[in-house]
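To begin, one chain is listed below as structure tokens, in the form predicted on its own.
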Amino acid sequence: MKASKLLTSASVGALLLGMSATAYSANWRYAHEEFEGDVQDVFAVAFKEYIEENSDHTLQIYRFGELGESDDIMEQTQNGILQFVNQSPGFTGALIPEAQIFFVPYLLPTDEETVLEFFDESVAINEMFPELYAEQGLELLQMYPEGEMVVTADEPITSPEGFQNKKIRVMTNPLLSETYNAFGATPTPLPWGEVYGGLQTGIIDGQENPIFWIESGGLYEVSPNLIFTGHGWFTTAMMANQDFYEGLSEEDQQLVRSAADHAYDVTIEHIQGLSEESLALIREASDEVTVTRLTEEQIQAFRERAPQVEEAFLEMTGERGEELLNQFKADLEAVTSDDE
């Protein structure tokens, strides 16, 4: 009898110390949009391995299409049911409008350096943005570059008259169609899983991705004409369910703020020089791929009908967009002045 009740004291305290193990660790959920290795990715695995490495928790990285597009990632998250959301602009537009300033064309330069410095100084990205996000019940982590957005057709165009009558994917965004409106051509918003399909049969004509993406999603091998236009770079956002966050503990608050500032550092560094590596892998794979880099005088012919895109964007987002995009060039001229 008293060797039964030593047992059950034995297992009852082990099962309270395994309780107590586990009331500080957990499993948390994160989806983005894009396939293993790209730079969602990459910024999601160095995150996860931070995570673990400095903590209990476990990190489930979810990517593209295991738990659907991205507005169901976007839902679930701020559902509860994900903990950690990646998630660009592109889509974040319907949701927050102001994130659409990213599609005002000609708005951010094409040179990475430059781009790198506005995204780390940037008042409007660093201070504005995540005022924004927790409107939404989304605490905003971290938001990056990933690369300048190509255009690629059905054929080589470099001029507004090219685009005309041509059918180009968008992402569900009202800015970015009218950018394509902009430039002369039908914009067609379409989910990212229909755009190869899409190509292949000619439902539409065209799209726009960085090139990192036209590479490992095969799209140069049903749109193989490539356009640099240099009228903008693709940027992401990392946020995490506000619910959830504000319900951790100041260590957990800290370990994940701190998670976030490295898997930044570790993207920014991969991102360098990965155009120029993807674009040599498409030339490599297909003789077909023609590249296309508009001069300054026929990028001119694009940048004049930029205004009109900024116009709807201020319709769209009133004083706040205003003040937002005021913000927006107040920084890129700090950084532009800071290089002369």
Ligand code: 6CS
Second form
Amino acid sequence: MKASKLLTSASVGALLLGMSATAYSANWRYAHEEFEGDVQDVFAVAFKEYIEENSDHTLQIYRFGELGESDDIMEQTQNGILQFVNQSPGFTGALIPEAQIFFVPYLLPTDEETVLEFFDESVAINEMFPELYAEQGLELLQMYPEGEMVVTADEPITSPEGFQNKKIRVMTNPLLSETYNAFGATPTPLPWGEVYGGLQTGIIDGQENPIFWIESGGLYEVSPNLIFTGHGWFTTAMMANQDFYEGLSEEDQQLVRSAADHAYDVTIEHIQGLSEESLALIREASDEVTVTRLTEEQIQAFRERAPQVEEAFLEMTGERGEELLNQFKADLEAVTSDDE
Ligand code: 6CS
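Taking the form predicted on its own as the starting point, write out the structure of the form predicted in complex with this ligand.
Every component of the complex follows; first up is the chain already shown.
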């Protein structure tokens, strides 16, 4: 009786750690926020393939909606039900306020090559963020860009005045609301599941996302005016439950790290040229779509409003936010001065 009870507890423990109770191979669970073939899925599939080709472990991928919204999959990872999660800083703001740094507008340049170099080399990304995530029981494995943010709206908008009275959906972090307040709009935080319907019924007048997502989610069907404002990049983060990660053998920890590095390389390759391809698909699918690329002068009117968002970021994050912001700017300076 005692022995079987012990066995039962061991099996439950093994399940929580994502291991099979009968064999040494484990079955790990990984959830992300997107659909089959989207950028986070490309990352997850490359990660899975690496793990399965280089060990006896298996990995089960859960896509958007299978286990709930972004906040749900983060909670499940923190509770140890999932071993891995991909959650974007757009939804991590409440948990890790510093992650909102990606929503200070015009901080990152639009040039793809510079942005990719920044993610590769940044001390803020590769050394400071892992510490911030660790405080929440998360082992940060990669941060990566998915694409430049593009606004879609019910009409082409070229100035802060044009945003007046426009309800623009933002991901649920307070700094992004500050950005759209600064841009002259009325920010409306919503989880992803409510965006298409919100645009269709007119509850919201617009939103922002990278082009591949505007194409794959069919957002152009209900929000056909695409506006390139050049104000930022959609960035995301992939991580593990830290107790799980620390409980792995050194060999498995290395396997996980190598799989994440491999998935990063595959994903960075995938996103290059993706915006152009997705825009071509959108144009093919719809005659209604308009594309507005703001001129440098038009951008200036938005850029002038960025300092108030940076101020709000510092108010929300204090000294630690300031340290991160300074490092972030120094890292950007290093990659932009390399190009000169
Ligand atoms: O806007 C959003 O909520 C979604 N956008 C992307 C590109 N990925 C997942 C996220 O939930």
